[in-house]
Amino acid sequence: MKDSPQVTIEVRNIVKQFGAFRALDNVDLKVANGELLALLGPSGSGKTTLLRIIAGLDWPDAGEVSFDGENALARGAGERHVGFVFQHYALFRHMTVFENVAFGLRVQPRAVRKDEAAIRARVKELLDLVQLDWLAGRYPSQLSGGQRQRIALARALAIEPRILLLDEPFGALDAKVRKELRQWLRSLHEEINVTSIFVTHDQEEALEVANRVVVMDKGRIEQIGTPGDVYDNPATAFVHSFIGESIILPVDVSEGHVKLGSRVLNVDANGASGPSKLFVRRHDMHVGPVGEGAFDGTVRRVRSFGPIQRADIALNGDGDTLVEIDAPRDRNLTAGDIVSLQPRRYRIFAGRD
């Protein structure tokens, strides 16, 4: 497979309203040549709207979109040379796999359309690329979900797009197939080298596949960084709570002292002041003997998941507050144990909103 042309995408001050709802609120983003970028966020965060605007399937109320410095908004979707892969495949049920992949090539204007031999060679190349050449004569109804999505991707690549956009590409698949296709997509991108953006609400998918992750919420970008950056150094309370599974405790910070209720915790205030929230990953809450940590608690329930134990622990003195922690299975926690908890890695963000 030859290298496809790489394109830099730049989005500046994009605003999009749907009635009173502001789907995108002055969004700025730059996607580098050949990058595989994930737009990650909950439903309603604006990620699919942004993708559709880049594709030319929707239009902003304000702002600019450029490809390699040229105004993309002056061109319609068909003129942008963008390949788009949808969550639900959008394959033509009455066409074979071969004809589905060939479709975009057959409907190109006569001036640029390949001859039949070249079309057949291109389709064979793509079916080989997605490792499904043996299914060329079958119909979509005869394929598994994972096979359909790979054919949808081959069809999007048939026209040699400058940009590849994927909207929740694995969202309709079961967990095992999603994991297999994530690894496959990462390898495929390294081979085809097309500037690519994919939308997902699955944090594991974004962290595993992308070069960089854009975390969105309520129409705004909360953080942009490598998967390691956004996981290890979340910029906001939202990013910490959305990426990874966090314990969140309401605290008050005064003169550098962090209080949970009336209890002063043995933690650093991290520059916060006033009503705040303490965030710690479940696996970063150390379980030790009574009196050695920031606070004590009573184990209420324990269940095992492979090498870990997951335990619900009620904080002593505040039995209504339950924290869920992950501990090594050989810690042998049982219901009724009284233990001490100490955050090893944590962040404190000011504010309770």
Contents of the next structure:
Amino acid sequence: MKDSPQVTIEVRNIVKQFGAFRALDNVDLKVANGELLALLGPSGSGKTTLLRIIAGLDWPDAGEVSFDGENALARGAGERHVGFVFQHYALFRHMTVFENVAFGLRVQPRAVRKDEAAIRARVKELLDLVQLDWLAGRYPSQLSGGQRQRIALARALAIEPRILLLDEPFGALDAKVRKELRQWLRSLHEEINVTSIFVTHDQEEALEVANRVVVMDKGRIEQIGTPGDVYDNPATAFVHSFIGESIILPVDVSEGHVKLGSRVLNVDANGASGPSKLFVRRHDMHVGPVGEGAFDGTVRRVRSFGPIQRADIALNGDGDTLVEIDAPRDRNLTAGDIVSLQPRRYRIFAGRD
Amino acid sequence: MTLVTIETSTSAAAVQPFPSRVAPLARRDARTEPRLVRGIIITLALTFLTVFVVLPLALVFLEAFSKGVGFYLKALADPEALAAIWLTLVTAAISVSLNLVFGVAAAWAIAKFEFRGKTLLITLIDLPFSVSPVISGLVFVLLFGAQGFFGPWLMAHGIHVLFALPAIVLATAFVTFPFVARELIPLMQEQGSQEEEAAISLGASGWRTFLLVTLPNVKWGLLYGVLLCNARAMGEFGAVSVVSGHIRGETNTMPLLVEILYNEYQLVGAFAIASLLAFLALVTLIVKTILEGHLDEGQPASDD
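For comparison with the form predicted alone, provide the form predicted in complex with the partner chain.
Below is the whole assembly, all chains and molecules, this chain first.
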């Protein structure tokens, strides 16, 4: 299976409307061959709709989808050779695990269908791949969630798909199983190397598993980049607030000066102007002696866990604003301390919505 | 204070070496009624069932065999009786098959697709249940009768609908239409269409997806619907009575014949036919119980 064909997927100007709701608004996306791509976004961002359109389970109102330059919209779902793994597995409940995996092989046109012995061998091979060969005779209802998900994957792989699509593959599993399956999917992808896209709303999952992450919101793509990229260099305010945890302060920018309330902050405007938002990662806020930072504040509460301590700091002169920062454990902080805060890395995005 | 409490409880335990003896008093469940009340309620229910269900059913068989097995068999072998049995079987076979197809189609459309008029369709499916069977029969008279909508044209072409098999089948099919659809709609809605989508994305055609995925998933519900549909089809009286014309030996179904024989004081004949219908009811009940077991399982694990 090492030499599975690797397909490039191209999506251009896809629009999809459900009544008055615009699920996808001019989406462009190119997925390189052999990639493992994550579509990440909150619910309603259109990520699942995009996946279903690529699979042929939904049709776009406008736009193009092509696999290796060939128009995919001219083909139905069954003719695209796409492996699709559903969020709730969608295993055939009245068939055994074996028959579930064999399904795609048995329904092939007579001319290309394998004989029974070849089908059995192939199913065995796939069950070995997902390490569940001992469950061949069971029914889906007798399996755990994690096992069902792996069988669903084996079933999708049976047809030797050109592309593998996974809709919230681990969404219905508990945290521990989810973590194990993440690692497993990662290594499985290295083994079979089929161009794959998975949908998730879990940023940790996207950042940990994917080669590249597509961040979506309200039917649009906000940013495409490597996990490091989207975390360190968020392209939009949405990405900054959606991925990782940030301190967000409403600021006003005029003539290159950034003001929080009436106080001018000692930071660059980054080209923004008017009402804006200042984004700082918690761990990028440096705590120093009074007067040395962009703003001063009073420590309200400190708690320590693991390698960091987290402190709530009320900004001086603006009693309502409470920011949560992460500081190293060796930085001595106690409630009541008056300190200064200086963002080491930050971003300013125009707009306040 | 604490010490004293411990002292007391220890001594109490010492005084009562068998504390479990007092337990039954405390164990009385809030939901269980006193024995007497339970007894009265159960007796009431059983008496009612005996008088209104078991006794009449037993009497049907008693009356049918009142003049001996020979008379009973002779009554059933009567040409009129045989014709009625045959007509009932044919009518049920055709109308149940029709409703099987229509019911599956309607349930499929309602459960798997979104379209305008869906609520209207769901309401219309229930119409035969809410309309009196006599009205259902009259509708067909209005459509196919001599002064009816299609009647004159059909008669001019020598096609007899009213007072013949076609009208009996139509009336029966109309009255029994909801059984299959009603049974399947909630089942299909609950199952959603993800399994079908999975089958299609694995390369199965629409027809094979239906045969291999949809149908097996609803088979117990479908059988259940067909069973009820069949029981009603064979037992239908009102609608069929209006359209049949009561032509002896030709357009009398079993329920109609029972009435005719009864009115003519041929009690053994009437109850002999009635006993067949009662027997059908008993078989239906037994099969229904078995099917319900499978429906509850949800997962036919004993399959294949």
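Computed from a predicted model, the values in this text were never measured in an experiment. Positions refer to the first chain, counted from 1. Here, rigid core means the biggest group of C-alpha atoms that superpose within 1.5 Å across both forms.
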item: Whole-degree rotation of one rigid part against the other between the two forms; value: 11
